[in-house]
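Take a look at this single chain, the form predicted alone, given in structure tokens.
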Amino acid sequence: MDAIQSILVYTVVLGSLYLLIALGFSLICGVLGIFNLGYGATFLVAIYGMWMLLSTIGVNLWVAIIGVFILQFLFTLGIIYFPIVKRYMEKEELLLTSLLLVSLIVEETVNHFYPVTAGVDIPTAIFSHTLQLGSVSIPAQMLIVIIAAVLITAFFVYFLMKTRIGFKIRAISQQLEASRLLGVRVERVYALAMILSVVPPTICMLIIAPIWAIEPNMGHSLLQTAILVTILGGLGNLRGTVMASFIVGLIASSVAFLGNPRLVGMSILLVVFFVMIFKPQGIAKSETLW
């Protein structure tokens, strides 16, 4: 019963931490149709942008907050979407070097002035003690990260289901020719949803950052848990990316309490290949974006 217990409370709690990192990368599958390798540089903007902010400028805690999503806002336009996405939009292996590049020259600049000898200690803790759930423990600090996970998806799905803007969005995942033709400009449209796909790992990251371990090749893992999680629901599809999340945290929390911690990541790698091989699609048709 213990067991069972801490798999179904760590199925929430994992699953909800994995749709905050996959969100933002489904959200540009769905509706720019790439791969954005750039993507793990998103989570080290955030942690390192706010140590910066914090330590070497030494703005305060809510400055640096609202600091950091106006640099990540930047660096996403800036850096990724007008040079390479919307350059290289036609030439995929063009854009994916590109963006890979990207994502390594954000890492080897955290890596020279912020090594992990440094330490990064971000103050964004609600909640500081243990909480006991039966027989289980957890941060209570993860709690925040379930409610985040609601609110943001229930925001993503309000937005694209009931907006117009949302409307447009959806429109272009479907018919992009069909959407010009229509008069969408698409290409405001894919600068906004390059803006709302670095909003979940953001505020992912500045909850977990005072309970994780914070360093700067971070980037690969959280990539590589956004790629499995996306793959598995469906390119692009954020309604599979929702069950998505939580089978992963499922998956992560069985073998982690039943088995060897040791094999989660290698569980999870081999239920993706095995759906890759037996439903390609994944969970959701990915031709759709909700």
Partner chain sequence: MVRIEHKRALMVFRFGDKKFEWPIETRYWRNPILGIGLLALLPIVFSGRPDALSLIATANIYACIAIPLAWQMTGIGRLNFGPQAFVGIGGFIAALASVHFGWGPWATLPFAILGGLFFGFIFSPLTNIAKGLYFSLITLIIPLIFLEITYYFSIFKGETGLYGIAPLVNVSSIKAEYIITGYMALIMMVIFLFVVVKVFDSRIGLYSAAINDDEEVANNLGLNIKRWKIISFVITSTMVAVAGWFAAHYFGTFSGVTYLQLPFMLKILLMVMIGGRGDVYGAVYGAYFVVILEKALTVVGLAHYILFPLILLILLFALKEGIYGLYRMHRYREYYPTIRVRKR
Given for the second form:
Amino acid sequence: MDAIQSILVYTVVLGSLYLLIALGFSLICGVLGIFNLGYGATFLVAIYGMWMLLSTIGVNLWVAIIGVFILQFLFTLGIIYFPIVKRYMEKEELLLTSLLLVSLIVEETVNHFYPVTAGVDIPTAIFSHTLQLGSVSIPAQMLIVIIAAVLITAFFVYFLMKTRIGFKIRAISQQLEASRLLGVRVERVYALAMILSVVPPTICMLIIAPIWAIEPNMGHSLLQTAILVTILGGLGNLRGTVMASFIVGLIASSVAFLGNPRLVGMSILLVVFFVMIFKPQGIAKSETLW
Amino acid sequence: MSLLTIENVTKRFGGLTAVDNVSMEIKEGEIVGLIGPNGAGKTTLMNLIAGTFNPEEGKIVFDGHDITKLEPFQVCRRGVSRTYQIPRPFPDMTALMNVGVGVLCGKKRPNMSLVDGMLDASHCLEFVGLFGKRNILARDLSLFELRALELARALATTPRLILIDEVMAGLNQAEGRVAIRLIEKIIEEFHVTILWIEHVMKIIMEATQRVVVLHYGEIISSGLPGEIANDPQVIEAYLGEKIA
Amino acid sequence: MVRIEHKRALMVFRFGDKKFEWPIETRYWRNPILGIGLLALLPIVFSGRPDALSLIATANIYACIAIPLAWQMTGIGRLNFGPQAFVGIGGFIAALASVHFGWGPWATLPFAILGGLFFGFIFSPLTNIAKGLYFSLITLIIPLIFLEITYYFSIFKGETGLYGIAPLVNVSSIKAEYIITGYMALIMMVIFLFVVVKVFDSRIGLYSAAINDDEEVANNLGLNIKRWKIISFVITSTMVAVAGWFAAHYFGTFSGVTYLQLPFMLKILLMVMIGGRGDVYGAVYGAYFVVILEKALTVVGLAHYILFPLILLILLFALKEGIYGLYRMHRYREYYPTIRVRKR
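Switching conditions: you have the form predicted alone, so give me the form predicted in complex with its partner chain.
Now the full complex is given, and it begins with the chain already shown.
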């Protein structure tokens, strides 16, 4: 009984976390139709950009939060989108390689200036106590993760379904050439999608940073999580991504509580591997964004 | 003696029946035109014969062998080759290499060397008049040259039946005439059987011996070109009910 | 009076009124022989410096991974993002057999080959099931699964790696050992190069090109694409596994952390990209270039971790067809593949 309770709680917690991690990646995949392998660097820019503003430059917390978003937008447009994605849209092998290289450069730069031994302390914790849910205890900060996941997903869905720009984004994701002919400025919408895509990881990192082990090479595993959830969710379908996040959360928590915590990574990889072989479209078809 | 026999072939895509219970027969040495409005299932029928799709029902027999369930490459090795409506060359290869693939793969020729294969390929290129362009990458060829290249590639596999999917589309009148002459030359020289999809009625009427009309996946008429042109059902399918 | 002119695909040397022509074309046998001769001189030139010898051997091992990949890219018409899985398979088979049974390198080689063939066959259906990006993603996942396996089963010694693997040769002098193993690496590289060049010059090269350009059309022209893709995949994977076997015995240690993670894959991919996509000779240039660049940058201190990827990124931007492409600009273009990832 305890195990079931734990699994349920952790499915929700981990699912929300995975959703926040994967949402931006999935959006890019759906709109631009590419894999943003530089996505891992986004997490580093969020955390270490914040830490740079707080410790090295020494601004106060609220300025730093605004600053980190600005930094993030500059990074994603100035380094990822305009020099690389826009240029190599049609040459995927170059696109993927150079995006991987960029994330490697960011990682090494961070490692150079803020090595793992120096430590990072970001004071964005709202709750510092742990919460007792039946027999399960989780950090109360995780509640914020769940709330943030719900709010951001709701915002994304509202934005894509109800606003004019959202309509354009959906049009592009389905019929690129036709929407170009109808006068949608594709490059601008792509840039907007890139900006939107960094919002969830930044918020996620700000919330999770106080209770997580922060290290410069964390980008790999986060990118891997984002890729796996997106593949499972059907390459860019938001509904599929939401479902896939919680499925992955369920797999992770049940393997951890019923089996061996060290098998979590392998079991997720194996499930995604077989889904890709036998149902390559994933849970939802990727023709639509929602 | 019939070369190709299609018996009650049906192909569905989801809810759409693209080819519905089609039966036809092509005799050796015949030149058969296949016409019909857009979306009538002409190209699907061609894909079924070539093995790209497998029909849900029915049977396709080529030269006494059942080829219904065979893979495209096996169908090709039995002697069926095709061209594409939108030319699909190997873009990064030269014209000569394009045809060379057909020569070396079309029949089982494990003992033929690459050089001999290329020699055969250059004969094929010469036949369609592209020998001067043999070293040009296929992506740099014009539409007309691509059509000729596709014919050369189809010939290179030493076929007995060639499925031609719209030679004329996108060509101007002069180029079209050259293309037609080329096909006539192929028929004369190699005595192949041809199933010819075309939108330009005039050419079908002049060049073919028999015409089959497909509409919504069904054969609505079949006969001599002259008869077809006056068949009210055909006119209706093409122009709508009122004029008929 | 000596004059050297550089004409299209020709170097012309004039001594007075005498004229010598030197075609800069790889299909003439002289250039590869010349290049290999130069590489063969390196271990002798650097015989006093073990670090340089080890660097050269590393470059040869990397080239042994990149050369088969050049074939694989065109031969299956897809970009494999997980070639390091087969490095891992070959290496771990060699390492496990050597550590647990005390076998020498020649006893483990057949098992590394068998392992490469076996897993090559197991994964080869993927070349027919998965297209374009899906294939790249699935192959990206395979080495990660393998890495998790090496963490989970203690036999692989996931975190520390296996050590104490039998060395390639047993000689008393360390200096002699370095030189001999250096030549062994070179010989393996030359064999791989020879095999793949011969394959590309044969009809299989034509088949590979056809599969890479448009496999559906190739199928309609009578090419058994499934069979050829499986053959290409299995053979190239086995070759990569043999490179893994060599690496395990050469370095004496083997760990999943080194060989199965993304940075190693990225390094191999960059060798292929920077050398010249899908080109055999380019893979060798790329391997030597990347390895030497990485080593040369260590003079700037810790910042080389940043500089190394940065320079590679700039090179990727600047050299559209890789280093080998600079050389190719002067000669008549034969088949130069486009690599397709998307192709849904």
